[in-house]
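Given next, in structure tokens, is a single chain: the form predicted on its own.
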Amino acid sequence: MATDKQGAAYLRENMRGLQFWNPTTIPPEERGKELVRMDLNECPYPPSPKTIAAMQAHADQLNRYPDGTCPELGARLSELNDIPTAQICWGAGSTQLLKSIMEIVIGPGQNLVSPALLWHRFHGAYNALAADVTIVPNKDDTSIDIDGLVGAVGNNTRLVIAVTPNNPTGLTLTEAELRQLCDETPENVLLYVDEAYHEFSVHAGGLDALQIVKERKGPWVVSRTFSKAYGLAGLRLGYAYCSSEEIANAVRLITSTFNVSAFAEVGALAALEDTEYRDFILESNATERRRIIDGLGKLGCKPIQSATNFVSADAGCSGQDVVKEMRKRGVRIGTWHDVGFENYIRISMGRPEDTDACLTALEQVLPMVRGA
């Protein structure tokens, strides 16, 4: 069949000539020695005991098609937000959510609104639909610009989004953005606010933005994880509060029926009940935050004040070249995928030995690559 120099003519223009790119690919060279994970914003602590038991219990049922509403988990945030259950609907993760709410929101040649730096992965599902999207660059200080974000907003628009904290900065917004956002958005159009790392910006004193956007006249969707937090980033579970049962039911349609496992429900219903457990990891994450952004103060960098389970920092020389130094030493960090911020690294927290090894290889690291 004919193809043209951008790739398959069959396929849509978008997604033609694409490279894909897997974060956690372990090369071959890395396989089977001892890594220090530190770039994926994950969890270093594994599920509580009590999570793994309720799963473990479940496996003899793994016969059975599981209950994509979670209505046992959907109660029990219902309770603890507030939120009908017929609003709250669930995803493989967040990534999952925004690519669903974008499907049932964005026609062809309607226009979305995003800041320029946040998680990569929302990007791409930008380039998957092939949406119009209008890009606001982020303030000096890298914080999402909400006077830009509701400016850019036209008669085409249909959606808006924010994430808070924000990956890869670590930045929260403060109340009075979040509110000028939800009060300025017009009444039209879907404000979608992500929170994959709400229980890390509460426990750091920062906003519950749920509390917040629920007040809002016009639509809104607020999206949350059990990945970070609740360390079950394997188990794929995302959820999302919804402004009405008719944005939840689309969301609904738009994903398939058995999206969520049948491990997933029990796993993620007894994280939430075991809050002691959560209470350590997120304790545990704040010590080794504190340390790292010390540590990457003293070694001439400067950190972004984080409120999340990742430290971003500008090194002062190529981030790709001290990610590629690091990997020598058996130490994953990561870079940012974002122009004019080549020399910005990010650091997931990890247990103390891992800050340690962290921190110790990037004394050896920094000198060598600003030296080159």
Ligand SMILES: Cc1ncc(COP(=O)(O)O)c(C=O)c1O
The other form holds:
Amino acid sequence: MATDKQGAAYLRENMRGLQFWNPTTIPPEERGKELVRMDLNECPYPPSPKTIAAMQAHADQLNRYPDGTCPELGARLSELNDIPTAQICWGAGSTQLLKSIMEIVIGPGQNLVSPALLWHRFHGAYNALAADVTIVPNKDDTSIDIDGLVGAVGNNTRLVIAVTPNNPTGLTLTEAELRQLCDETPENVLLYVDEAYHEFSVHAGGLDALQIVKERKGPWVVSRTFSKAYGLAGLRLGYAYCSSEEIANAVRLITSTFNVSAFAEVGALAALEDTEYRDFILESNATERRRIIDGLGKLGCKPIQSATNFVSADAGCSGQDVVKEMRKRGVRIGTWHDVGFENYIRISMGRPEDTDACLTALEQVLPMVRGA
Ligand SMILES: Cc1ncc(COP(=O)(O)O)c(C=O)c1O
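One more: the block was the form predicted on its own; return the form predicted together with this ligand.
Let's see the whole complex now, leading with the same chain.
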């Protein structure tokens, strides 16, 4: 726990003097401009017309509190994945669930084991918990080191974390790796797998991690989201399948009774049923991903083969500088936040015209930044 921070003494020590970074801010110089948003792993298409209609039809019921257990949606997901509804819980995005799961598991001084390279929000959550965190470096190819993760589990460990496909790498665990993780994580330790990019992974011929994790003997949680493949990032609805009702109830308690908005269940249910629209999003994503990977390769970058809606690459020069120059040209892309990966950029998939704009801007920016 940090002990040397200045700040308000009534705050917990690890909560003092923190900075807050808002990734959706549009600075004054960019307001009113046409922006190509390829930085936050969002879906570039609006929600399906059926989803919008379902939410509009529900608007006159917003005077009522929602049923935070999402009974109809839960029943449908239960049927699709053969998990009892009592073992499914809901969050304002899966971000809330990952934090909640840490909170219900990790007590003072207890340990969790995590890969070093994973969605950066996890590191924020570790700081907020003041947890004892064992960080396991990823392998040289940036994939998660399963031997390292299970080898780091000690007597004090309560939680092991993995993300597949992972962010920012875009890489999935292999079936053998995931089975090893499930088998070798001790039965008194909760295994948490974030599967936010699940639909893209399955579309790319990859794993349905849940189906493997649910065979594990020890406790587990797998979280997913409607933010990505269903184009509903603004709705804020994530969900977690848990190995027991006890885990799901603990999450329900630590979030809140009316945790998700009244639009969330109706919108997500309509989106889940509109498989034609979801398939269009997945197909379009795969086409643009191919174009971005090829384009990056031609521009002298080293792209990582991704199974998600984003592609990361070693740009061969400062990622921050590339991002700055791209923004001047109206294209927002991201960098990695990890030490040793300062040359990495991350590009979220857009519509075909966004890919055109991105590759055109990169063609100008990369030689300039490399030559600087
Ligand atoms: C690995 C991972 N998990 C979870 C999330 C957050 O999803 P949600 O919108 O459901 O909070 C993200 C968002 O980019 C992510 O990359």
